[in-house]
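Let's start with one chain on its own, the form predicted on its own, as structure tokens.
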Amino acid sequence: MKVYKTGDIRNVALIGNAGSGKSTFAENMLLKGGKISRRGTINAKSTVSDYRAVEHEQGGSVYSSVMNTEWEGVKINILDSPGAIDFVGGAVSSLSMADTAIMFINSQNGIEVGTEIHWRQAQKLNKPIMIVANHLNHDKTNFEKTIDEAKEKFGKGVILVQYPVNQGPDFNAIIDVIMRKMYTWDKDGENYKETDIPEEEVEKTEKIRSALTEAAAESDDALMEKFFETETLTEDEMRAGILAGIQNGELYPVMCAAADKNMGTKRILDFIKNAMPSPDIAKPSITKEGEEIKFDSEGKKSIFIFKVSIEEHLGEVLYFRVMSGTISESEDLINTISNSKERISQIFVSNGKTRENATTMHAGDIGATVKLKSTKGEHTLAEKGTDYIFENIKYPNPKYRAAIKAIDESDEEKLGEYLHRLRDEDPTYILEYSKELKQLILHSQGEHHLNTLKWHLDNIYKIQTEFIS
């Protein structure tokens, strides 16, 4: 895997209702950028990002997924996050390590619940936010509603980049009003041809493009100036005043896409690549000691444990990103909570269940390794001498409770170990031992929720429980 600088990188969080799209968009970007041959799809239980055995029986992601891919010199992590209420802390936690979200907003259903949920932990994390609206090839589609709600929502720092030319079933074409050209895509979305915009369309385009100028401007003191003297700014300029925008939560730019064929992913990655944040520009992090590290690959060495996964043949996979400093393979770090030495031996990025080797990791970047030997989740290592310690994901409080026993008695002590095992992957599930009701309580988001936790106990643990009333 090619090592990339701090500048070179994105990371970004899909987020936004069940259903909006985010894991078939996670397949085109993969796909553009050359990670996969050919596009999987939810039904055929073939993305790369719902890889699990519960994924495929509940037919949509319950774990966040870490994927990557790269697009004209830059590498995009992609942080794709469950949409379902009761799996919001694997939208906390990717946002948590993203420098943008990219909210995904069915255009079929306008703002939903799930929709509004993930913008404000977005907005609770101070993350800059841009907003793909999918689904423009549907027949209940209407993009002009979708964004009415969205303005009404979130302000008026929504704005469009883009509008669709035909939505419905016949959708083909976008206008993109920064570019001032129409993309047109044959019927599978697998070609397209960028042409001057229709004389018609003209008209709209420019009034939205004026919009769209004036906001730009409106983020940067020498970029208003400059309007305020010619009405308009360049194409970089206009970039540039984006990307100020974005970064100070003023503005948040609308894209168009049809993501399961495969329409609209080539302008957005461009966008990613060119109007979002890399991390040397990005908020830097927070110690607990409220020290702010800035991603520099020349600072100290450091990197935060964001999520654990158990994976068939392989254990205990941890997640990090680079918060500081250069990382490379067969490096000893300390873990600064416990004061342990842990050799890292391997380093992966990673694609789903699909992994591939690393030799070295800048900082901002995102990684995994295994056979570590007292790190757990939203723990810090850090180089000899170095006492970062980064503030823990901040996941929202359980809604839901229920006693939990197993129905052979001899596998008490199993159901401990396998149920901190399952909350070391999701920390939203708390355990709590009732004294008083000699119960143990187990905490969740929703009935959902616990639900699953049971079907991992059944299915791949194969131990019996039940749940009390």
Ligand SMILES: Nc1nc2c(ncn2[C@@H]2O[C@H](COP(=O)(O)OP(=O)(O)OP(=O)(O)O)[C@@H](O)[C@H]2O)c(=O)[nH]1
Second form
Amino acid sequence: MKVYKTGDIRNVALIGNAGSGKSTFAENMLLKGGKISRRGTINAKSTVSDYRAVEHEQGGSVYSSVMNTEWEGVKINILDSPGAIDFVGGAVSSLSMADTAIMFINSQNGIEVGTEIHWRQAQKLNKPIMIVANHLNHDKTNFEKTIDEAKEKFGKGVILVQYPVNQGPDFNAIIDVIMRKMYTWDKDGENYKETDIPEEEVEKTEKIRSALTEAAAESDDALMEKFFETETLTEDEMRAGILAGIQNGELYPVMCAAADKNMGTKRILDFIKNAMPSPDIAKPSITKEGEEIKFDSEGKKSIFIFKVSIEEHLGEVLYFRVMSGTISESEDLINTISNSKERISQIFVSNGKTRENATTMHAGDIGATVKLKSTKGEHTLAEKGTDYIFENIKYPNPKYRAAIKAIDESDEEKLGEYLHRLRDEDPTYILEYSKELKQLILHSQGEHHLNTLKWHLDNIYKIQTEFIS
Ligand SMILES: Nc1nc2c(ncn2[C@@H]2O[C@H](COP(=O)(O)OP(=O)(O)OP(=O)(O)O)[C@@H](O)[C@H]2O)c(=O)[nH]1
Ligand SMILES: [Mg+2]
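Same protein, the form predicted in complex with the ligand this time rather than the form predicted on its own?
What follows is the entire complex, opening with the chain shown before.
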């Protein structure tokens, strides 16, 4: 695996309501970056992101997935999130580690409950947000209504960078108002041609472009002054203004896509590379002591474990972000909570269940490792003499509870062990033993969340249990 400098990394969390097309879009990003040679589909249960049995069973993402692709020399770490409200934990951990959120909206349905929940999480974490108006190729797609709703809910920072020319089942063209170009795809979406804007679209394009110019000017005082004097900005000034607005969290640019047809992917990848912050210019991380640590590859070596996954044939896989410094394979780091030494004997990057070895990783990058002795999720490992402990991920409080027991009493111990594993993989499950009731109580985000846990006990761990009402 190539080694990427901090400035050549983008970490993006894909967020949005269930079914908005995040995992399908991730597949497109992997194809464009040459990481896969064919796009899998949700229907065929063949996407890289939704690789787990439970995701095949449910037909959507249940856990976050960590993937990576490359676009013009830039490594894009893709943190795909489940959109279902009960699995919000996956979105929160992805957002916590990303420098940018990409909000998918299903343009048939407009703003959905999951859109709003994920938006609030992204805002709470101060992440720049770009919007992808997806599903532009349905009978009932209504791009204008979707954008009006988005503006109503999220404010006037929602600004169009593109708009569809022919939304609906025949959708195959968009206009990019920054580039002043029309992109038209062939039927299968693999290729497109770039042409001048047709006469009948010029007025609309220019109107949207002026709104964008004004929004760009508003993000910077000097640009605003120039805009007031001349009522215009140069292309470069406009870009600079848009970048500043995105990074300040004031502008939410809207791009267009039909993910199932792989339409719109390339321009979105360009936008991620050109307009989204790399870790070195993103906001620094904060330790529990309140110290700000920059993603500096010359800094002290430290990594933060943000996700644990129990994988077939491998056991526990620990996903980490390099918070500072540059780490290499066979390095000894100290767990700053337990003070015990851990050898990072292997570093790899993953695309769903496939892995590639990486020897070195710079600050800001995302990787995974295995076989650590006593390190758990949300622990920090750092070079000797460094006492960084990074802040825990702030998961939402549980909303639902039920008591559980093994049907066969002799399975109680095993049940406890399996529940802990499931909790390690999804920290929004909280386990509590009630001495008073002599019962094991499970707290979760909802009933579906709890039923999904039960599904794992039934089908993966094969242990008979029941909820006690
Ligand atoms: N027609 C059409 N279908 C799409 C589009 N994008 C995704 N789909 C389909 O919509 C369904 C849901 O897509 P996913 O990629 O699983 O959506 P998701 O956002 O990952 O959903 P969760 O994982 O449940 O949050 C799949 O059947 C896709 O094939 C699109 O732009 N147009
Ligand atoms: Mg998904």
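Everything quoted here is computed from the prediction, not taken from an experiment. Residue numbers count along the first chain shown, from 1. If you superpose the two forms and keep the largest set of C-alpha atoms that fall within 1.5 Å, you have the rigid core.
- Annotation: Cα of residue 234 displaced by at least 2 Å between these two forms, core superposition.
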